[in-house]
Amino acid sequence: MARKRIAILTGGGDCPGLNPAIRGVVLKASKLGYECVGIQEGWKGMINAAAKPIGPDDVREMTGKGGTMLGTSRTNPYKNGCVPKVLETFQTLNLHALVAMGGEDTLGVANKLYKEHKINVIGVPKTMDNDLDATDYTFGFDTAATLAMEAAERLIDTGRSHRRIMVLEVMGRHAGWVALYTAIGAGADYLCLPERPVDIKDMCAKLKAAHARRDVAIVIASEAVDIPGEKKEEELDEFGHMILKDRGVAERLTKIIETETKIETRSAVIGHMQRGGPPTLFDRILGTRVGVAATDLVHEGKFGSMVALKGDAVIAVSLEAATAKLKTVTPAWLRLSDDLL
């Protein structure tokens, strides 16, 4: 009798922890008697029926590897009218279930496929932005924020040497969790995040005061912040989100700060370095746990669910609830940052 087949795909931006999660699915599936196939390049692979067998020997040494061994894309089958091809691939590959790893967009597609076509799908939350609701943390976030914190500390050292104000731009489309944790962890002097508009007057006054005290000041800015008086026409991706690569937040803030404070100011953008490289221990463990749990949910037939971290427990929540809204920085966290910065 042929073994039931589980497909795994990773969609959206890559982040550390994806390979441990894939590994968790494959190893647990093997123990339960399933075989696995890896869908290549996210939903694009489900449209094109691009899949490769993936077994325990393929994933044994993937715990500390960054990126995703399956490849990824930001393809939206609902945008391109390709849902019928996704359904056809599900049948052609003789799949019992699909484990979709991604953020709001990837899992939003998974939820619609489950609701509209009864596809056997399980979601695994992945985003370095940590903005998926219904889970306390997503893998990728800890690594991204840790790398940004280390970059900020290095900028403080060189900024002090040259008596400068420094600006570090970090990733974060709709939610400022990476910027928040980076700023608190590195002892920054000011924080700019998407949850509130930048107060130019307040920012420059605080940076001047910090620079006067210690010959250096640093501001951490999320890539999607709103800068007053600088609205730009935004290009959108297939999921309707603004494409951030040309926004140049750090450069724009640098010019404003230098003009207002009359202090030499420099900027740095950590960018995609936050996505690659070995995951932290936290992300390795979390990725592994949710991968194993996703296979358990397949085995139990709890489709339409997403695995989530609540406290110290990995539990099942509905995909619909998980993708209903974004998790943004709360007023309590903003108050904490204001008390410290």
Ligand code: F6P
Given for the second form:
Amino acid sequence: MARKRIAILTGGGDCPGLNPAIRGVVLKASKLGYECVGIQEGWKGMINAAAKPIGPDDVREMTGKGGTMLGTSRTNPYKNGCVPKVLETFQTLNLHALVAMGGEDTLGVANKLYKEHKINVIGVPKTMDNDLDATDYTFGFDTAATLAMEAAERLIDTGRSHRRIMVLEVMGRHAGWVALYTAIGAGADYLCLPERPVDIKDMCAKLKAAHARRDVAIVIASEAVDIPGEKKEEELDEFGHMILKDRGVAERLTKIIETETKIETRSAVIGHMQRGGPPTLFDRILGTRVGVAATDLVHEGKFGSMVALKGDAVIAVSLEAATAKLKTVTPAWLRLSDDLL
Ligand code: F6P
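Next up, can you give the form predicted together with 6-O-phosphono-beta-D-fructofuranose (F6P) of this protein, since the form predicted alone came first?
Next comes the full complex, this chain leading.
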């Protein structure tokens, strides 16, 4: 008898941990007697029926590899009127189920396909932004924040040699988790998050005081931070999200800080470096666990669910609940950072 087929896709921005998660799905699927196909480049591959068989031998050595072996895109089939093509691909590839790995956008599409067309989907949460509400952590975040923390420490070294203030801009879209963890982890002097507008007076006073104490001061700024008095035309992607790459937060803050404090200031933007490279151990284990759990959910027929980390357990939550709202930095975390910085 032909084996049932599970398709896997990765959509949205890539992040470290995707390959271990794909590996988890494929190895568990093989144990349970399923075969897998890898959909190429996210929802774009479901529109174009671009798929390749993927078996245990393809994934065995993938646990430490960054990126996604399937490719990804920010294509939204609901935006382009391509949902019928997605449904057709599901039929022509003779799929039993689809495991969609992504953030709120990719999983939002998965949820709609499940609700409107009864497609057998299971969601796997991924994003370096860590902004999915239904799970404690998403893989990709630990690797991104660890790299950002190391970058901040390097900036502190060179900044101190030159008696400068340093500004590090990190990613994170509308949630400041990466900036927050980086600032706490690296012992930064100031934190600028999308969750609250920058208080320029407060920032400059604190930086001056820190610089006087330790010959260097460092600000960690999130790419989406709101700098008072400056508004720019923002471009949107297919999911209606602001494209943040041209906001130039680090550069703008640097000018303000230098003018206000009269202390020489430099900035660095680590951008996509946060999304590449080998996943940390945490992200390898989390990716693997949620990948394996996703296959278990397929086997149990619990479609319309997403795997989520709650405490130490990987559980199933509904895709509907998982995509209902974003997880932004909470007041308790803000208070903690205010106590330290
Ligand atoms: O959503 C993940 C993310 O890395 C955001 O932090 C960032 O704003 C965005 O992707 C960048 O996207 P792109 O790779 O399309 O420039």
